[in-house]
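The data below hold one chain only, encoded as structure tokens and taken in the form predicted on its own.
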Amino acid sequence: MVAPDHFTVANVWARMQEIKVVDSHTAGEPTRIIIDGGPSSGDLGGGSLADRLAKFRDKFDSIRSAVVNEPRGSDVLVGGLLCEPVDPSCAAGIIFFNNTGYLGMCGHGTIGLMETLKFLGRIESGVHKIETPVGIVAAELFADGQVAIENVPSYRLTQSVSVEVPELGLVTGDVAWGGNWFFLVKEPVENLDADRRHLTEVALKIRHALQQEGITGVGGAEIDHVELFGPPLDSKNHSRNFVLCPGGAYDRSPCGTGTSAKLACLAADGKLAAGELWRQESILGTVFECSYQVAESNPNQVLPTIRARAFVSGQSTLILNPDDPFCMGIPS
């Protein structure tokens, strides 16, 4: 018996929407780049990568959502949407995301970035610039695999600023711009060593006493990162964090945005000089080396370099079957 024709598995195929990725990690923290079959640039309007991610998040949401919420993803993923760049001499253009929304830039996922640049072969050893939302990042491959990124310029917005935190009192920290918005916990310190899903809850409690309060970065932006901070577990390195991501996933790595912002505290703090070494670890143990620049333009900011190994983890072709009820995924 020859089954119905819109049953058969040629023109369920025909229906479906195939995008290729490549999966990488940085220090731990995951990463998926859309190489084929997202949105084109002519899709996006072509303008500047500010412009496109507006265009993306207006008209194409759940191609991200489909890409990295589940079935397909986790609320730890970072997506990006590889582009061509609008400067010709930039390597190429990146649009991040994750699974409630878009990322000015991302640390980690720029050296997920470069490292799956390599191995489609793209690009060489030597010093790439790289397209974000937010501006131009220059980022260097070396021989050995690592790759340095130099992050847009990053300032301290407020000093020591405090909200009352139902359950944990009264909490102070710096509010600081690394490429994303963070609020850095400097009291009370929290055990690290702690479950973590506590320190989850307790950064969940410190961003929503923040919302609450009115506490924001420039223009009304949300501070959509908690970063919280302890000593490190190896003496080599300087602190430990546990950051807290705008999904509610904390980043497995160091996290580059908000390394970033936690030199620039340093750097108006007096605590640490121009190009001098800093090792930031992260919650799991794994380190970023760091250090930052003056920025000419204006002294309040710096410019910081990061520094970090990626590894390419897998090569896929995500399938978009529209019979199938996540098909765009499960919102998280």
Given for the second form:
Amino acid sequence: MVAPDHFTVANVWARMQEIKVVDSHTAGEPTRIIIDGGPSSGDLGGGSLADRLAKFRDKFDSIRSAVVNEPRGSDVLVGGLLCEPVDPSCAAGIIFFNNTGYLGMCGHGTIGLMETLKFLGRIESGVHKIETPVGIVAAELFADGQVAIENVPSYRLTQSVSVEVPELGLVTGDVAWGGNWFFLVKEPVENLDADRRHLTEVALKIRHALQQEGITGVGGAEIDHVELFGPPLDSKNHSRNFVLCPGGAYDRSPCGTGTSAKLACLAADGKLAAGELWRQESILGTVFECSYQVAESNPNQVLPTIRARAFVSGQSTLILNPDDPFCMGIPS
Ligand code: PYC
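Switching conditions: you have the form predicted on its own, so give me the form predicted in complex with pyrrole-2-carboxylate (PYC).
Next comes the full complex, and the chain you just saw is listed first.
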């Protein structure tokens, strides 16, 4: 067997043959948090979370794949590496990743992280700060298990961008940031009751067309999430979405960063006032309760609050046997 590249960092590898994780799901979307046995802050250079993410990607990407890809995980799983925060007032630092790479921020994942920290006895009810590669987010754990996260400043970058999509025609949407880059499709191009494989194909075609047309976020950043909207299943809710995630899986939850991007667009269109409730329904019918405040530092940006509940669904030790041909996961 060819030794995976991380064997070059033999000492680190010796520690990483067993990785302890806690699994949870938030409104149906799973999160797997590495609580022990992953790369330590020392292995990652101890800098900012953004610097540590870069080191994780450069030196230990095979660990990401081992944790979230098959045979231990699947395309839908979001992973998180629990880190020492730089700012000691933060309860934890986190680097989120998935089957193909890394996420700046993850809303459902942060709610899952809070439930995981509670499960481990590391936090109690109250407000806690969490450090991420794209900034600090505040999260409040309530006595009933609900968590409200205050996401990073979110904004619409471009309104009504049209792109020609093979077999779909002209598709128009907004480009917005909610901690990740999103294309929020304006008109319903599809009935959300359609087969989810079909919705995935539609969203993949739109994402591909955006890439072909060179439509990006700030600084050429890839728009790796595509959001389709339709009427809610439950009339108590305001909207239903289908969110394509970077690796090609769809979000089972309403997507925290995607809903933040949606709030930014609603605010920019004058369709939702600061503090007003927005109930975003997922493709499964699960709900995030949301609102926003206008950012003091920039009136064109909003500070979204996303409230939901996560449930711990497992606690296990992943075994990384170097003799296993799929020890480091099956790349997707
Ligand atoms: O909840 O922000 C989110 C998210 C991003 C990707 C999957 N879920």
